[in-house]
Each structure stands twice: as C-alpha cells, then as structure tokens.
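One chain comes next, on its own, written as structure tokens: the form predicted alone.
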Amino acid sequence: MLFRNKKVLGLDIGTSSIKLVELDVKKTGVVLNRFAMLQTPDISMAGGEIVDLQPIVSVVQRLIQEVKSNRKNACVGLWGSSVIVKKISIPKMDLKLVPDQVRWEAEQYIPFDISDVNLDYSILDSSKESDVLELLLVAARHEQILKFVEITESSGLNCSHLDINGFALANCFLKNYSVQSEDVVAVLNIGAQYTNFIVLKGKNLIFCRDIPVGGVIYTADVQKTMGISLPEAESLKLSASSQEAVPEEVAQVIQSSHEIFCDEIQGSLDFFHNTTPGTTVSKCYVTGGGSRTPGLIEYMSQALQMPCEPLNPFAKIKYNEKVFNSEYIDQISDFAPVVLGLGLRSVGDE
C-alpha cells in the first residue's frame, strides 16, 4: 500500500498546518490546480503527536470544501517516531522469498513489536554483479496508520494510499531537479516539531529519517529568554521570519538557537556517513516553514560545511495561472513540497 499509485488528492497532516492539493498531469508536465492550507488545531497535538482526531477532521473537511475537487481518493503522508525507514542488505535470493526474509530482518532492526507494525520495502539494487539485495525497509505502527486512515475517511475521503513524508519529499525534489546518477544530495523539510531528512543518490532514496526537532525550538527559546507566553513568542518568531521589525533580543535568541538546530542535523548527517561508507553528501536543499527562520540556511552552510540552498518546489511543477498568482505561490512554496509529493503519486513516481 505504501508504494502503490493512483490518481489522488495529496493530504499532508502536519503538527503546525494541514495541506490539501490536486495536481493535473499532462504530457507537457505537472500542473497545480488546487491548493489549500489551514492551521492544525493546537488541541489536537501534544508532544508532536496526534492526540485528538476530531478537530483535525473538521479542518480537513474545510479544506475539501475550499478546493472543490471531484476526486475522492487521497494519498496521506505518515511521519514521526512511529515510522521507521532503514536501508538494509540481504543475501540475493528468489524475489518470491524476499517478503519472508524482510520480516525476519525487520525483527532485528525495528524497535517495535513486529506484530504492531505494517511492513513494506523497495528494492534499491539488484545488479547481477552483486551477491546481495539492497532494500529500503519501511515500518509504520498500526496505531499511527489507523489515526491517519480514520481522519481521512471521517472527512469524507477514501484513504487509497499511505505514503511516507520523506518519500513524498523525494518525489517533489526529483520532479523539479535533474540529478546525475552519482550525485548525493540531502533534502531537509523543517516543520514545527519534526524535520524530514532524506538523502538521495541519483534518483534513489538511500536514507530517510524524521528528526524530532523543528521550528518550535526557536519559539521555546524566545519564550524562555523574554519571559513571555508561547503564543507571543511564536508571533515574534513569525514576524522575524517575515522580516518585520522585532526587538533586537529576538534576533539574538534566534541566532543562538541556530547552533542547537544544526547540531541535531549534523548528528543525523554523521550517522548517515558512518553507516554508508564512501558516500558523502555534497549539497543540501532546505524547505519547510522552519526554513524561513532568519539566517538559518546561511548558518547551515557554514555549520555543515556544504552548500545549502532553498528548495524550489515550482522549478518544473507549474501552476494554473487562472487560479494562482506568483505572489501566492511564493507564500506557499516552503509549505508545499511534501503535499505536492503526495499528490505526485498520481503520476506513477516510486
């Protein structure tokens, strides 16, 4: 189910915002026809996890009314600590035997009871010269899956596809950027509570992890330093991100918080390099609402010692100019990559 393809709406249920898109696929390319985004209700989240479904259902229903799409099937992205994606190698064997071998391997790698998860996999490398199969193993807890299915279907849609946000991010990147087979790039989608961190080698996704750090660390640091409420701190952070005038102290706090955030990213980057000998990330693309934090991308370039630049989800994906203008597209560009990637499942991307 995680890898199937069908003409769908893309539905991204995040900790800070919820997005819904409809993409139209033509021989000339992909066109964004409909897009809607609303804030995720605070009462529905706790500690970066969904705790109350009904407020989210109400928001999704409002999004459905706003986009006015005839489509009823939805591709929904999973994320967070209940989802594990791991690259593994198994002995080369008859492909009919792989599912049983994957289940056995999963018991060694997955930190959950195997009976509590759905398993899937994708074969990365099955070259004749090699005596092993390289796989991308995916495990998602039943409890998390059921939440997303219930939200989607209670909203009036059919949850025809379950995807992984990191995979959707890869889909969006590959649809917009041309890469060579030996290129190794990282893509970061910085959300409020989580950062989707993926590494691609050519067109193959070889690493995928959700890091439990995001824009909320800046809000918490502003709140703590200035002795104000969390909503006030969030408002100041957003004002700074929009380049509006804020107290100098806010800018200083944000600058010092960059180090904390980049330390977390560096840790995952080090883990990737240690577990994938001989493969070095040469460039990083950055997106997500958190990427708008003043000075972050520039700081990342220095801290990670590699070029970092904003990801443009509309480099090759076009938009219906009768529906959207360029100013609106600029406003949503950092929030759109994952939901666009989910919507791209309709074009057969793996």
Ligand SMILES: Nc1ncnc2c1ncn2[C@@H]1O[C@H](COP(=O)(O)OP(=O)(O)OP(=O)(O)O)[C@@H](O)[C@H]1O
Contents of the next structure:
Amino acid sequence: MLFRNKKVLGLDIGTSSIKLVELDVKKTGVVLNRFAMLQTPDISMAGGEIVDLQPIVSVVQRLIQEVKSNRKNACVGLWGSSVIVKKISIPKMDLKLVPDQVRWEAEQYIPFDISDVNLDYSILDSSKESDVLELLLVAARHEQILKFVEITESSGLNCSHLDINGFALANCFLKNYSVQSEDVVAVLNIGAQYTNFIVLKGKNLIFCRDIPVGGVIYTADVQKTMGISLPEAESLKLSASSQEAVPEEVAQVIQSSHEIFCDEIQGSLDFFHNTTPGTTVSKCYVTGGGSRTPGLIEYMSQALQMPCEPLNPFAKIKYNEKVFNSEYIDQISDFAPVVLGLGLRSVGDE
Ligand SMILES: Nc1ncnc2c1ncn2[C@@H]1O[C@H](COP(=O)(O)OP(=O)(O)OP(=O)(O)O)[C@@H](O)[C@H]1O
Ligand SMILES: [Mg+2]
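Alternative state: the form predicted together with the named molecule, after the form predicted alone:
To see the whole picture, the full complex is given below, headed by that same chain.
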C-alpha cells in the first residue's frame, strides 16, 4: 500500500500563514509532536482567495522538510466564501432516504449551482420525541476543493481528509474543555482575512460561518491613516502589540477598528440568535493571530456583552517537551487551534 501509515498530518493553509502539525492521538491523550509555520506568499492570495498554487506548494514542501514526519496522509481544512454550513430540519424519514432529501433541500438553501458543489451532512438530533431530523448541511465548491487537493498532492502528501476549518476549531475546543450539554458557547478564530465563527451547544456544533473580517482590517486602517505601505503598517501593528513605542495614531486606529470588527461579529451573533430561537450564547472563546491585537478581547467582552477569553489549545492537549519549550508553545498557541483540530483526525475516521 502506498500510504501505509494511517495517521495524518494537519495542514492549515491560511491567507497569512501556513501551518503543519503531527499529533499523537491516543486514548490516554493527545500530544503535539511536531509543529511548523511559515508565511503565506503574498502573490498566492488575492481578495481572500487562493489565486496561485505553486508558491503555496513550495512553502508546504518547506514545512514538510521542517516537520520530518514519516506520515504521508494529510487532513486539510477548507474555508472561505466557497464553503457553506447550514443547519436544516427535514421531516423524520428512513435514513436511507436522507441523502436525496438533503440534495433537494440544498438546492433551495445553497447559493451556488448544486452541480458545482460537494455536499455532505451530519445528523445533529434524531431524538425519538421529535418528528424532524436536524442536520448540518455542508456544501463546498468543487473548484475550491480541487485547489486544496492539488496543493497537498503537488507537495508530495496524500490528501486523505478534507475538513472544514470551523469543524476543526470545534474539535480542538472539545479536546481541551469540558462542556455541559446545555452550555452554549461561541468560538472565534480570528485570522487575517477571515474569522471562523462557531457556536457549540454541549458537544454539538450548531452554527459555523466564516466572516470575512480579520487582522487585515487593522493593518489596512493603519496603512490608510499613516500613508505607509502595507508591510510597514503590519510591522507597526505588531510593534504596538509587543508594547513598543509607536505613533499615537496607531493606537487610535486600532481602537476604532475594534468597533468595526466587533460590529461584524455582533451581526453574525444576531443572525445566529434570530435563526435559533431559545438559544443564547453565554460565553466566547477567542483565538487566531488576530486575537493578539492589543485590547481586542477586552473590547469584545464589552461590545458583545458577554465574557470573552483566549482559547487555550494546550489546556489538555500536551506537547512533547523534548521538542518544545513552554515559551515556544505560548508563541504558537493563538495560531494553532485549527491545525491541531485537523491533526486530530485519523484515516478511517469519517
Ligand atoms: N502580535 C500580534 N498582534 C496583532 N495581530 C497579530 C499578531 N500576530 C499576528 N497577528 C495577525 O494575525 C493574522 C494572522 O493570523 P493567522 O495566522 O491566525 O491567520 P491565517 O490563518 O493565515 O488567516 P485566515 O484564517 O484569515 O486565512 C494577521 O492578520 C496578523 O497581522
Ligand atoms: Mg486561519
């Protein structure tokens, strides 16, 4: 067999950075063995979409060299506007009939031509009392899927699993936190171009959406206000984050961008509440490189009127202490949750 080792690597191809992990997933616990992360080449992305695959392939090959794993299978996460996740209810029926019904329902709910998408679903609630089946419908455009598969396979890996970044985020969260069945929490992974926004009720994912805002809005606002280049603006933003001296306008811009950012999040939260009556999010866990923006989590707690706290992906997932020290783990922890969730999958795990 070509890919004998059934364990997977997790591969998260972000708009700002690409991450690769190897995890040991055992009944006794999960241990991070390898982690590598490199910047995404600017030329490969435009408007939050992958436009040039080859520069990404080169970076993934460098990550593979760094990680030195003997695994060849990879679980890759899809994201962005080409992926849609939607909770739907259908009349209770023989499970064999569900796929056809889902396809029919998808034609009404999915804003793409149904022949251009791959459809999948998972059953959320099939409790005996209810006369409906609640499903989470997933539609991803073929075009997007092909890009991810091509990048992975051209890099020399086998794309054994395609996941959704929001689902991976949920998996990582659930590996680290104990939840009660009635708890309703949101988890936000604030990247550069997108924020993966999910809501969990107990262990069930009930909402998943990629909101097209992230750390880039801060950088773009610093750039505009200061009249400097994008890389200069990014470096000023990072300096402000590490409490180095920066011009006063930078702090002001960051403050006003918090409002723009949180308005977007509030919009999705309102949408969730309006479409899911009787379910109220009581707490929010925040991660992603963008969550490091100074003052954001405090601002968010006030704006969303609920406790917001950083997600700790190493609350229960352990790391190999021969390979990593705690300072390094602190540095990567905000960038790691999605790729850890991807690395938690194993071949044969559907
Ligand atoms: N210390 C910091 N302070 C503020 N922002 C930061 C800091 N470090 C990283 N960022 C921002 O985090 C973002 C990158 O985070 P991350 O690697 O999670 O994104 P990504 O996964 O590549 O993006 P996406 O998920 O949107 O495709 C960038 O916008 C970057 O400016
Ligand atoms: Mg990301």
